[in-house]
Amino acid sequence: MTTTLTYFDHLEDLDSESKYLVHKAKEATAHSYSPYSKFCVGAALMLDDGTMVTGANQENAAYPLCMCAERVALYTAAATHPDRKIIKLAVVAHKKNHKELTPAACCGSCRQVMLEFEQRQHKSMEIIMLGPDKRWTKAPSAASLLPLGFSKDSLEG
């Protein structure tokens, strides 16, 4: 599968809703509890009547009990909104006590997790994030961003 994978100079050339998203995945970054990493992270995801879901993530002194913001609001959106689907995703991050946005990509277990939410509902989601040249990313699915991921398919047979 190729994917098309479109890029931004500024946020200011996104459209206004991907904007909004990145304002409010940039505001959960505010819940971030990341004492460890100091490194705080927002997501926050649409729904397709509109509702947003943030999530930031939370750290742990035993760090594989860490969760990332993408799967705090994913399965936030999940247990609060079980009949919508997810129509797009933005992801940022900045360091502790910074203001301006450092690149973060999604780490691979939250692509995965992103590919599930897409199988389950039946549509692609958006994905919005600063790649590591600055630039604004969009990706027009999980899938794309995880190519030959694992899929219940995987389990059958």
Given for the second form:
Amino acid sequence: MTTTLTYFDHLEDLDSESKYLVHKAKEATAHSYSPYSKFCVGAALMLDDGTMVTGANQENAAYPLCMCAERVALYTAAATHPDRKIIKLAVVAHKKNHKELTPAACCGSCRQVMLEFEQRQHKSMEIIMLGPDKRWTKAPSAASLLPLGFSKDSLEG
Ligand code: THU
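Same protein, the form predicted together with tetrahydrodeoxyuridine (THU) this time rather than the form predicted on its own?
Below is the entire complex, every chain and molecule, led by the chain shown above.
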């Protein structure tokens, strides 16, 4: 299975499905609750029947309780469409009161959670983000973003 990341200089260079997901993730930033970081993140994922599920980061005055947009979307998908597989996820961010997108690579915790989703569904999901080098980056799987990730395999046997 490939672990090669693909880079695109312009959003227009992505395939239409990915562009649509990015658009939906951008829309989802409207529901970010981020009064502390003022960093609005949106995520959109597509299920294997074409259903779209979105999420936005949700913060709390007790900072460690903040939840990333990706995990809001992933857990919503699991709770509302438990029999579906996630095939693709896009995440974008902008600073409060700024329209233009700012680079936001998925954090390590989200990569870990995505990894377990892949293992649960026996299928990898594509992940699209605007990387730190300001290039659109497409990863073929969560596993490609988290080499040597911890998994339930370690707990068994
Ligand atoms: N955040 C996300 O939603 N996704 C990420 O992958 C990185 C960080 C959120 C968490 C917090 O609300 C804000 O961005 C600043 O860290």
